[in-house]
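What follows is a single chain, given as structure tokens, in the form predicted alone.
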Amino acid sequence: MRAIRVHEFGDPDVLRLEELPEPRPVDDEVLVRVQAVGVNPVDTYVRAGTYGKLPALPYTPGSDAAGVLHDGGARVYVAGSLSGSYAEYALCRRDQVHALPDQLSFAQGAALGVPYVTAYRALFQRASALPGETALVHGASGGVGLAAVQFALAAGLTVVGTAGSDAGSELVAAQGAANVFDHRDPQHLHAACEAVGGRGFDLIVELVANVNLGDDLTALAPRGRVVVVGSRGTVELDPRDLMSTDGAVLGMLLPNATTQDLAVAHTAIATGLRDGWLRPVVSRELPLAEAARAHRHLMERPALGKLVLVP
């Protein structure tokens, strides 16, 4: 089979297409014939060697995909893989594959794993979001951001988003966000607070904490919470901003999720897909051989839905 391999950590050019033996499942493992691969920001951090936990070299990147079970043909989405998902076949534990509804494309299925589980965990398992609360989603036009907007709206929250392009703002508004602000504008956070009556936000989903966290603390409502989903460095804070609202900063890392956490999240995803209020957005599809190009695109351009690879 064809698969992307990484023999050394570094820039996107270390992603190389190679021929590998087809994996063979044993015990409670299954083999998925991959039709689409989800490309996530964490894949770029691991490839660059900057992530906290790194795989042994060489490795095949990726955890998200969609395809069909090799032993039965059922349509599934993959959320975790033993062999890596940037390949024509992915070896998985049985609990890492989930039914993919017929109304979703394989590309949409590949957009579900990391983004939707991350969004669910951030909102409900870490921040305990409640109906009627106000939520600010930074970077709302990306995979995790869109998932968070959809989950929060379905749960009865008022949602404000930020995006880094006109197209991104239009996409977030189309999901139903009450307001969308351009985070390139230095005054966007002030404008966002004004949009919810100046009270601040009960919940902020933060994807770039090293840039925004210090300002986020000034935008919290009383007893508000910031959930840090992503960060690319350090940040300076004034603890008094947190103290003034009895606020809280909560960290979240997907590998910390328990088996029960994941099961609950995937049940919620299944419900949302069935009822139509979860709608994965795919912005671009590239051939598997262009994995390096996909990583560059992800790092260099404003987020706009999900980017997938097609074997």
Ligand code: NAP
Contents of the next structure:
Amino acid sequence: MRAIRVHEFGDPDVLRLEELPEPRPVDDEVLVRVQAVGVNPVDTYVRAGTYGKLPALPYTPGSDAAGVLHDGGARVYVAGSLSGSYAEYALCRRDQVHALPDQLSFAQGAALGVPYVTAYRALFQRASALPGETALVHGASGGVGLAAVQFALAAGLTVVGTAGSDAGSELVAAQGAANVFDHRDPQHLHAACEAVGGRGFDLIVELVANVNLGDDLTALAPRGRVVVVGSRGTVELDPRDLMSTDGAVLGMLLPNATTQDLAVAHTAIATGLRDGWLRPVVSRELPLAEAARAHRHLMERPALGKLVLVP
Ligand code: NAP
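Okay, that's the form predicted alone, but what's the structure of the form predicted together with the ligand?
Below is the entire complex, every chain and molecule, led by the chain shown above.
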């Protein structure tokens, strides 16, 4: 089978297409014939060698995909893989594959794993989001942000989002966000607070904490919570901003999810897909051989949903 292999950590050009033997499932493992691969920011940190936990070299990147079970042909999405998802076949534990409804494309299925489980955990398992609350999704145009907007709206929250391009803003608004602001505008947080009556937000899902966390603390409603989902560096903040609202900053890292957390999140995803209020958005599909280009796109271009590789 064809697969992307990484023999040394480094820039995107270390992602090379190679021929490998098909993996063979044993015990409760399953083999998925991959039709689409979800590209996540964490794949780029691992490839660069800057992530906390690194695989042994060489390795095949990726945890997200969608395809059909080699044995039986059922449509599935993959959330975690033993062999890596940037390949024609992915070996998975049975609990890493989940039913993909017929009305979703494989590319949409590849957009589910990391983004939708992350968004669910951030909103409900960390920040205990409640109907009637206000939420700011700070970075709403990307894979996790759009998922958070969709989950929060379905749970009865009022959602304000941010994006860094006109097309991104339109996309977030089309999901049903009450307002969308441009996070390149230094006044955007003030405007976002005004949009919810100046009270601030009960909840902020923060995708770029190293830029925004200090300011987020000034945009919280009484007993507001910021969930830090993404951060690429350090940030300065004034703890008094947190004290003044009895606010809280909560961390969230997907690998910390328990088996039960994951099961609950995937059940919620199944319900949302079945009932149509979860609709993964695919920005672009590139051939598997162009994995290096995909990694560059992901880090350099404005987000418009999910970038997918097609084997
Ligand atoms: P993505 O699809 O590339 O989206 C990135 C988002 O960040 C886009 O909406 C982008 O908006 C936005 N953004 C850029 N600059 C911003 C700023 N100054 N303020 C607010 N938002 C800004 O990536 P993703 O898959 O959604 O992941 C987002 C982040 O979460 C990444 O850092 C990723 O590593 C992290 N993450 C963490 C976990 C975890 O377990 N904690 C799990 C998944 C992802 P524009 O492009 O429109 O400017």
